[in-house]
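In the block that follows, a single chain appears as C-alpha cells, in the form predicted alone.
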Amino acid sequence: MDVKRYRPIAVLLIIIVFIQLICTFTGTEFFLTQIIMAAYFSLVILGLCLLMGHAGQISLGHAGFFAIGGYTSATLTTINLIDIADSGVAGFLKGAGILFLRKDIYGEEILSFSPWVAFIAALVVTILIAFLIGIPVLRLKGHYLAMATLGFGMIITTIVRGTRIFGEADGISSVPAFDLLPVLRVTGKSIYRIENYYIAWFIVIIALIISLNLINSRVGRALRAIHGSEEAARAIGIDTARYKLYTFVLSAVFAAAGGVFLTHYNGGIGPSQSSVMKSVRYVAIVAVGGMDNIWGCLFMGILLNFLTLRGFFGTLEEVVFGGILIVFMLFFPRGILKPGMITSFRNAIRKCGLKLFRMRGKSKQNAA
C-alpha cells in the first residue's frame, strides 16, 4: 500500500476537526450547515473530475443524476402505503425492514420505504439510466457530447417539473431523516449539526479514497491514455468504450449519492437541483480546480459552493459561474490548482535561495 497517497487525507482530517473546533468555540456553528451542504455537492465535483479530467469526457447533465438520486429517495420515503398496512405483504416487508411506519408533521401515520432501501434503489436507478444514456452518448465527442448531456439534463428537469408524484414545481418536502446507524442520522436539525458535519465528510473521504485508488491503478492509466489520444489508446489495445462508460456510470453514482444525502439533510428537494445552471456550476468548479487535480477540485468545490450557499454572489450567481467557465476554458484550461503546483513552488523557492546564496558568495569574494 502506498502510504504517501493517503498522507493528504490525514492532513484533511486534521483540517476538518480544526474547522469544527473553531466554529464551536467562536459560536459560529451555523457555518457548518453550509459546509455540510457543500460537502455533498462536492461528490458531484469528484465524479466530474474523474470523467472530465481523467477520461476526457465532458458532461453538462450531472445535475440530472444528482436530481435522480434525490428524487428517487424522496419519493420512496414519502409515499404513503398506509392503505395496505394490514396486508400480509406489508407485514412481511415491515418485518424485513423494507417498509417502516412513522408519523408526519401533523401526527398522521405514514407507511413508506426505509431510507436505506430508497438509497439503494436510487443508486440502482442511476446506474441503469447512466448505462442507457452512456452507451449511445459516449460515442460522441467534443461539443456534440456536451450538447447530448445537456439535453439529458433538460429532460430530467422537464420530467420532475411536470410529474405530480415528484411534486411538480414545488418539489418534495417532509423527507424523513436517514438513520445510517441507531446512533447516526442524516438530518438538518441543529442539535445534530456537528454529527452531520462528520457524517458528510466521512462520505466525501470514502469517495475521495475510491477516486485516488482509481486514478493510481491500471484503470487510471488507461483513462489518462484515453484522455491523451483515444485513437492511440485504442491502437494499443485499451477498450476505450468500456472504460469511458464505466467512468461515466461511477461519476453518475457519486452525483446520485450526493443528491440522496443532501435531500435527507434538507428534508426535501426541488426542480432547481436539476437545472442546467447547476450543471454549468459543477463544470466551472472542476475547471477552476484543475480538471485532472482531484484535490484542487475538492478544495474549489467546497469553497465556491460554500460562498454560493452563504449568498456571497447574490443574484449574480449564474453570471459569475458562467464567466468563470469561459475565462478558465480560454486562459487556464488546467485550472489554477495544477497537480504538482506545490512541488513546483517549492522548487522555485529553492532555486531563488540558491541564486541568492551564490550572489552573496560572489559579493564576499569581490569584497575580499
The other form holds:
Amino acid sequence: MDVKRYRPIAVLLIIIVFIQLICTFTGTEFFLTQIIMAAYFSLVILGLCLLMGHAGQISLGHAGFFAIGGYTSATLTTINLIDIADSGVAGFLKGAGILFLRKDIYGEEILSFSPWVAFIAALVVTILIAFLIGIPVLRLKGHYLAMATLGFGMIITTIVRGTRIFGEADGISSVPAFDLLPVLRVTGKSIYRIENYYIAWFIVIIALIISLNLINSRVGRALRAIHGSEEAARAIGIDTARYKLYTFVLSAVFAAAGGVFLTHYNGGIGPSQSSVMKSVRYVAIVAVGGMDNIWGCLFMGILLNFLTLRGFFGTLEEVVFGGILIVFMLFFPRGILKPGMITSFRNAIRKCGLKLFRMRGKSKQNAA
Amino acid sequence: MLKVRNCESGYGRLRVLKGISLHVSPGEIVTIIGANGAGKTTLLNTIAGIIKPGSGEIVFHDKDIGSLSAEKIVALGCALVPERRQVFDTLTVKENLILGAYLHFRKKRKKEALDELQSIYSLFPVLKQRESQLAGTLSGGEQQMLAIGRALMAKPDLLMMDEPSLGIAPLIVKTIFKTILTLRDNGVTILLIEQNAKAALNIADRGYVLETGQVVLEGTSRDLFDNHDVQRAYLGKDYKKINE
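Coords for the form predicted in complex with the partner chain, given the form predicted alone:
To see the whole picture, the full complex is given below, headed by that same chain.
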C-alpha cells in the first residue's frame, strides 16, 4: 500500500481535531454545526470533482441527485405505516429491523422504515436513476451535456415541488435521527454536536479515500485519458462510454449520500436543495478548487459552504457564486489551488527561515 | 491478416467510403495514399472501430471485427496511431505510454507492460529523457514518437498509422519512417496512411490509391511509382500548363 498517499489524510485529521478543540475552548462550538453541514455538502463536491476534473464531463444536475438521496431517505423514514402495523408482514419487517416504531414530538406513534434501510434504498434509487439518465446523456459533449443535466435537475425540482408525498413546497420535516450504531447517531441536537462533527468527517474521509484510490489507479489514468482526448483513449483500448457512465454513477452516489446524511442531520429537506442554483454552486466550487484537484475541491467545498451557511454573503449568495464561476472561467480556468502549492509554500517558508537565520547571524557578528 | 471487403462507412447520412476492398498480409508495409477528403482517415477509423461500418466486411485474424467495439479490436492486436497524434497533453510521457498498455496493465501483467516500456524507450531514446515531462510540452516530432510508442505498448500485430508526417520537420519525418522499417523487421505489420506519397511509397511494399472514397489503383510500390497517373497527381511530375 502506498503510505505516502495517506499522509495528507493524517494531516487533515490533526486539523479536524484542532478545529474542534479551538471551538470548544473558545466557547464557539456553534461553528461546528455549519462545518458539519459543509462537510456533507462537500461529498457532492468530491463526486463532482471526479466527474468534472477527472472524467471531464460536466453535470449541472448534481443538486438533483443530492435531492434524490435526501428525499428518498426522508420519505421512507417519515411515512406512517401504523395502520398496517398489526398485519403479519409488518410484524415480520419490524422483527427484521426494516421497520421501526417511534413517537413523534406530539406523542403520536409512527411506524416507518429504519434509516439504514432508507439509506440503502436511497443509494439504490440514485444508482438506478443515474444509470437511466447517464446512458443517453453521456453520449453528449460539452454544452449539450451541460444542458441535458440542467434539464434533469429542473425536472427533479419540479417533481419534488409538485408531489404531495414529497411535501410540495414545504418539503419534508421531522425526519428522525440516523442511528449509525446504537451509540452514534446523525442528528442536529446540540448535545450530540461534537459526536456528529466526527461522524461527518469520518464519512468525508471515507469518500476521500475512495476518490484518491480511484484517481491513482489504472482507472484514474483512463479517466484522465478520456478528459484529454476521447478518440485517442478509444484508440488505445479504453471503453470510454463505460468509464464515463460509472464515474457519473459514482459521483451521483456521493451526492445522494451527502443528501441522506444532511437530511437526517437537519431533520428535514426542502425543494430548494434540488434547485439549479445549487447545482451551479457545486460546479463553481469545483472550478475554484481546481477541477482535478481533490484537496483543493475539498478545502473550497468546506470554506465556501461554511461562509454561505454563516450568512457571510447575505442575500447576494447566488450572485457571489455566479460571479465566482465567471471570474474563474475567465482568469483561472485551472483553479487557484494547485497540487504543487504546498511544496512551493514550504520552500518559500524555508527560504524565509534561512534568510532570518542569516540576518540574525550577521547582527550577532555586528554586535560582537 | 486484415481483409476489408466492400466496406461502406461515413458520418451520419454522409457516405465517405463507397465500397472499399483491400488486404494486408503479415509482415507487409502497406500504404494508402490519396488527397485530402479521399476518406483515408475514415477508413482507418472504421477498421479501428471508432466509426461503425455501414456495410461490408472487415476481417482481422480470421475474425469479423466490423461490429466490435474499439477496445475489443485493440485487444485483438490492431492498434491505431490517430491523426494529429492526440497525445494526452496533461499527462506525463510515461503515463501516456502506460495508458497504451491499458488492456495489459492489470496486477499480474504489470511487469510485462513495464518491460515493454523499456523497449519503447530503446526505440525512441528521446522519450526516456522526457519521461516525466507533460506530453503537451513536447515538440511535434516527439509527440508523434510518443503516439507511436503508446500504440506499440498494446503489443499490436497490426499497427495503423494516420499521417505520421503531418506537421513535422522533414528531418524528423525521416527518423520516423526509419523507425517504421525497424518495426517491420521486429515483426509488426503496418498499414500507413500518408499524403506524403513519395516518402510512403519509398518504404512500403504495396500501396492503394484512394479517391473520393474508392480505391482507384493498387499495386506494388514500384508499380505505383512508375504509374503515370500517380506521378502526375501525387508525385508532382509531368507538369503541364492548363492552356496548352
